[in-house]
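The chain below stands alone and is given in structure tokens; this is the form predicted on its own.
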Amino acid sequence: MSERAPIGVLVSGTGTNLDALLQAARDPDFPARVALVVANRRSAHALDVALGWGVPAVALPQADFGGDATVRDREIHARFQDAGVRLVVCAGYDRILSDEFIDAYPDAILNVHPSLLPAFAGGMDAVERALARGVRVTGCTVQLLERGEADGGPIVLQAAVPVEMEDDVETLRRRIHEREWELLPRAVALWCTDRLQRDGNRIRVLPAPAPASV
């Protein structure tokens, strides 16, 4: 196969999504690579979960800047051109990317968020607000971020997850989780191999090219 994209993940957690991305990442025909992972918090597990894979790892606090959030965007983003990303991801990550670096990758920073956008966009909290409200289906969803409002991209991607009686937060999140697994490491591959076609605020899926004949 061509070579892979390689790819920069934002993180600020525990890593389960970068984990999903580098299991994926280990079958040689994926079609990205993940080449760098920036942390916000020195002490998000996501940072060992990357050394744990060998890939390269960095944790950027806003702090570190003067608390200046556009400047540490432009040092994520100097670091990101010196790996040659390609692709954005941002698993997990709880900070707003400024318009500057948005800018820097049009189409080209996929998000995913615990909710069927756009309901209960904005936030970290998606399924405690789910809970709260009484929904009976939510899930989550893979978008293409832009600026404006805070998770209102086009969507790439959604997965319906059902939402029981005895469900808490950690159940319903967990089984969420399982879903973004699968997503994301999906629309990534997507992205890599020009199959996402945006119309507007649609985003069309191309389907797989047919095998070469021999």
Ligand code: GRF
Second form
Amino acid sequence: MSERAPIGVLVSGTGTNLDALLQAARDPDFPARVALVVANRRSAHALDVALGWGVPAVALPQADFGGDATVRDREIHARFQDAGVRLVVCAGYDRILSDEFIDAYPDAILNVHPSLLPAFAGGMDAVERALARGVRVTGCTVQLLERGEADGGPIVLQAAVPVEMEDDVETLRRRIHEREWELLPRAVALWCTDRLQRDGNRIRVLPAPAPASV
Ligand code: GRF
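Could the form predicted in complex with the named molecule be shown next, to go alongside the form predicted on its own?
All chains and molecules follow, beginning with the one already shown.
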């Protein structure tokens, strides 16, 4: 197969989505490989996940850059460039990226969010808010990240998750996570095989090319 696209993954937390991506990339036919993982805090468990898989990973806390997010993002960009990154994946990244960084990757930053956007956009408490609001169905979204409104970019894939009366934050988050682990690698594979076609705010998923006849 053709060369796999190098991707850069931004993380802040437990790293289960990163793990799902790395799991998917074990398949030699998966069209991407994780070239570099960057965390915004040294305590992020996702760094251990990366190291466990033998993938290069680094923590770049904002405090190391005089507290300036733009300067830190420049460093992330430089590291991603060195690693040949074509696609950036925010896999549980809890910082807003600078406009300068976003402009460096037009339509090339995927973000996963634990709700059916535009419901419960912004913030890190979408699961808590869905429960508190009493919705019957929530879910997860993979979207392209762009400037402006948080979580406002075009939607690539979504999956619905029913809310049960017995749910608490933990059980609901777990079921949403399980769908994210399917959706995020699928979105990455679609992006890396040029199967996402943007038309304004809508994204068309193109069919897989027919296998060449022999
Ligand atoms: C995910 O639920 C994602 O949607 C949100 O942060 C969470 C990260 O989980 N943005 P993990 O670190 O991948 O386990």
